[in-house]
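In structure tokens, the next block holds one chain alone, the form predicted alone.
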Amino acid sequence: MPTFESPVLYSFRRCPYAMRARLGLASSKQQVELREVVLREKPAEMIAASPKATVPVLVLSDGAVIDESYDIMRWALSQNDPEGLRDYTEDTLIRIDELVAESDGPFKSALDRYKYPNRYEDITREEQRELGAAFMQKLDKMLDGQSFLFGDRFSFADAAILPFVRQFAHVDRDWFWADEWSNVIRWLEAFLESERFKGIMMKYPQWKSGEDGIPFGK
């Protein structure tokens, strides 16, 4: 396996999974070499590291590979968690994992079918939007009276779920912002306006084999 001076992150700016990974790395202050991927021209190095060939892929300095976004977040924050994104009781961490599993499972399934209905058979866009809306309503209740999902500080759950709420909101902005989940809208808008979000959404040129990547994370 190849080795690197610092971990290498294959990323794509607009992918919510890659956003999630970058949020974890940025919070942990773990510097990586970011290689921005164009999905129609996936680099051979990324495919060799992870045959599933989807971003994000993190190749550690010893050549070990982490290719699930949630696991990249876990790894980063296990190295350093200065904001305390995972500084919760064991019971709360279980609840966080369960909520993220719901986001990654039923909600993401509905989101994909709502955004790309022509790719699926025997579904209607409206039904899938309503399934997604049910998750928004659940989050809205959680956010009632507090700034974030598990209290008054940004947590692992917020970082893991907000990129997908952003994607859901942008499918039909007029519909989303007109609905009755005012707490979700407040939460999302605060995130989109934050230095945290701006910091992970800087534009980088496409990485080419043989080039250096962009230092990211410190």
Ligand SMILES: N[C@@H](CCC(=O)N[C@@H](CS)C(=O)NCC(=O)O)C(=O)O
Contents of the next structure:
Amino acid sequence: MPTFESPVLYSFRRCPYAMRARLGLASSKQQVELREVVLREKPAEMIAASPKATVPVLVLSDGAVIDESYDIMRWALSQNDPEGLRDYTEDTLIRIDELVAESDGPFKSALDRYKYPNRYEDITREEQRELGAAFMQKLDKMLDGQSFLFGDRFSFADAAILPFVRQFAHVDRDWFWADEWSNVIRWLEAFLESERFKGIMMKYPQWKSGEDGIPFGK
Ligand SMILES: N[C@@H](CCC(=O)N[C@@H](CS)C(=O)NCC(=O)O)C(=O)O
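Starting from the form predicted alone, produce the coordinates for the form predicted together with this ligand.
The complete assembly is shown below, putting the previous chain first.
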């Protein structure tokens, strides 16, 4: 097994799954070697580590591989969680998992179909947008009177879900910003303007085999 000085993260800047992994790693201050991937030219090293070949992939110093974004967040925050992103009661952590599962499941499905309706049969863009809108209404209620989904501080749930809400908002900005989820809009705008978000959206050149990646996360 190869060994690395720090874990290696295969990442793609615009991928919402990779964004949530970078948010978790940055908050936990875990230094990784970031290797920026171009999806149509995935590096052989990444595919060897994780044959399912989706980003993000984290290869730990002992060669262990974590290739689900949510698991990368959990790993990072189990190492160190100085902001308390997972510092909640067991009951709340279960509610966070349920909300993320709803976002990753039905909401992501509606988002993909709303964004790329021609790739799917027997759906309409409008009906899929309405399904996404129902999730926005739910989040809007949760955000009523508080800055973040589970109170007044940024949590694991905000990090896991915001990159997908950003994508939903950007499909048709005029429509999204005209709608009635003002709490969601405030929450999203604050995130997009935050140093936290800017810090994980730096542009890096494509990583090539044999090169050093970019130190990220500390
Ligand atoms: N369940 C995976 C999903 C990751 C995923 O689907 N990533 C996309 C990019 S956003 C990908 O790599 N797709 C493969 C491809 O486009 O070739 C996770 O949470 O990490």
